[in-house]
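Listed next as structure tokens is one chain, alone, in the form predicted alone.
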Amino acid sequence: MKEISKIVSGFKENIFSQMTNLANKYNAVNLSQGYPDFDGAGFALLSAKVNIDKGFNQTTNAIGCEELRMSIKKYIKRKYNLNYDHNTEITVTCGATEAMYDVISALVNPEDEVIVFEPFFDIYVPAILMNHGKVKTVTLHGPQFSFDKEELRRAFSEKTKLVIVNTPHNPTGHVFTKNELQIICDLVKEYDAYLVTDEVYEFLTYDNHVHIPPATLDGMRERTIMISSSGKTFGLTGWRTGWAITVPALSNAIRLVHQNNTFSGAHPLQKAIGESFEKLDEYLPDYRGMYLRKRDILFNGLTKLGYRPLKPEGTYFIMCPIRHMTQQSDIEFAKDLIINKKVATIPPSAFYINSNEGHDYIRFCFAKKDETLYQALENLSSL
């Protein structure tokens, strides 16, 4: 038999599957994978049922049903004062993951360089490599998880095509400041590159930290591709409905990839999400409040147990240094927690290429029922 793709043959089972499989084997409380163990917004679920019963069960427009695109347009205008045309600049995809693959596939040619900040969400690098691009990393240095300006500048070259920025940032919980974003954007403009923004946690910020879409900065609308998703906002990660927003010429290229990939997502779910955005303003305070409470349950509990968690500014993850507790690698330490403490976390070294800083942390997810978090803390406290 002839060999498979040389690129794909270099890929491995991702760290999420590894930790979850081990958690299942040892019956551990799973704080590793980043999705809730409770259901999403009730009004969205009801809307989906209604739309199924109404017969919206066939394929919708490849760029997304009009109601959802219009709702995205309205919320982007209302929240960020950004004007986008729902017909030419907003494309609905099967989750933010597909949007990222579509954007990279639409823009990256062989030997183009793509800058990513490490630790990075794990799908970025495979998407770049599968399009024969070259990955350049810039480290977000703990414990603040900010970047060094000179390190960032050195990553740029005449071959830089894209920069990927995830804010609020998974896994660190860092919310990029306006000053940080301005530094990045100035270099993007200087090197005539594009900026791809992963903003799926846009509404999960705490303690007066504010999410700033880079597209709002001067000169960035025409070279920024905004990616977000309903999964994190409405607690419906299994609905796999995301979107990419950018100028018509770039949108057209993204749509050409999308139509030859998934073509379209689930019609009744898109309708439901479009309707759900009408309730966004009244929904967000309780949504943020719920996650703030869960963050504090886990953060305070870990602190009392002798851990030294870093309080996240956004997302639903807590990075926790481990060097005061062990000389093991993060992977070894995480496996021991599963086997001996019955709690699953994520070892973040899987999200780094150049820096060894990931070996010094583990990542907890607090998008879980309160009783799940308390059970994990009880397990961690056991001898």
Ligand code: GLN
Second form
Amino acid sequence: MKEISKIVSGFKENIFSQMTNLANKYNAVNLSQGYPDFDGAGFALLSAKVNIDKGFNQTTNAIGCEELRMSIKKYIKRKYNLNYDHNTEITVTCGATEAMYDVISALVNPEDEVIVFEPFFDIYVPAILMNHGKVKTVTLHGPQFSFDKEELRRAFSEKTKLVIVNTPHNPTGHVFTKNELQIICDLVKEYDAYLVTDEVYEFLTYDNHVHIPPATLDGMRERTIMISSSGKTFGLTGWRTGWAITVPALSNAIRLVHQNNTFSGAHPLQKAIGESFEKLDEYLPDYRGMYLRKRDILFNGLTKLGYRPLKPEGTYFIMCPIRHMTQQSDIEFAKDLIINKKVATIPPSAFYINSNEGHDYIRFCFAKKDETLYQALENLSSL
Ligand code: GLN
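For the form predicted together with this ligand instead of the form predicted alone, what are the coordinates?
Every chain and every other molecule in the complex is listed next, the one we just looked at coming first.
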């Protein structure tokens, strides 16, 4: 038999599936994979049922149903004062994951360089490699998880095509500041590159940290592709509905990839999310309050147990240094936690290429019922 693709043969099962499988095998409380263990927004669920009953069950417009594109346009204007046209600049995809793949496929030629910050969300690098691009990483150094300006500059070259920025950032919980974004955007402009943003945690920021969409910075609208999704915002990660927003010429290229890939997403779910965005402003205070409470339950609980968790500025993840507790690598430590303490976390070294810093942390997810969090803390406190 002829061999499978050389690129694909270098991939392995992702760390989320590995840890969830281990959690199930050892019956551990699962604070590894980042999705809620409770249901999403009730109004969205109801709206999906109504739209199924109304018969919106056939393939919708490839670029996404009009109601959803209109709602996205409206919230982007209302929240960020950015104007985008829903017919030429907004494309709905099967989750932010597909959007990221489409954007990379639409823009990257063989040997083009793509800069990613590590730790990175695990799909970016395979997507770049599948498109024959070259990965350049810049490390976000703990405990602040910011980058060194000179290290970033050194990563740029005439071949830089794209820079990927995820803010609020998974797994570190860092919310990029205006100053950090300005440094990145100035280099993107200097090197005539594009910026791809992954903003799926856009409404999950805490304390006085504010999410700034990079497209709002001077001169960035025309060279930014802004990606987000409904999964985190409405607690419906299984609905796989995301979008890519950018100028018409780039949107057009992204649409050509999308139409030849998934073609379109689930019609009744798109309708439901479109309707749900009408309720966004009244929904957000409770949503953020709930996650703030969960963050504090886990953060305070871990602190009491002698862990030294880093308080996240956004997202639903907590990075927790382990070097003061063990000489083991993050992977060994996380496996031991599952087996001996019945708590599953993510070892983040899988999200780094250059730096070894990932070995010094584990990542907890707090998008879980309060009782799940309390159970995890109780398990961790046991001998
Ligand atoms: N984004 C989530 C996380 O970081 C889920 C990832 C996944 O399931 N592939 O845990």
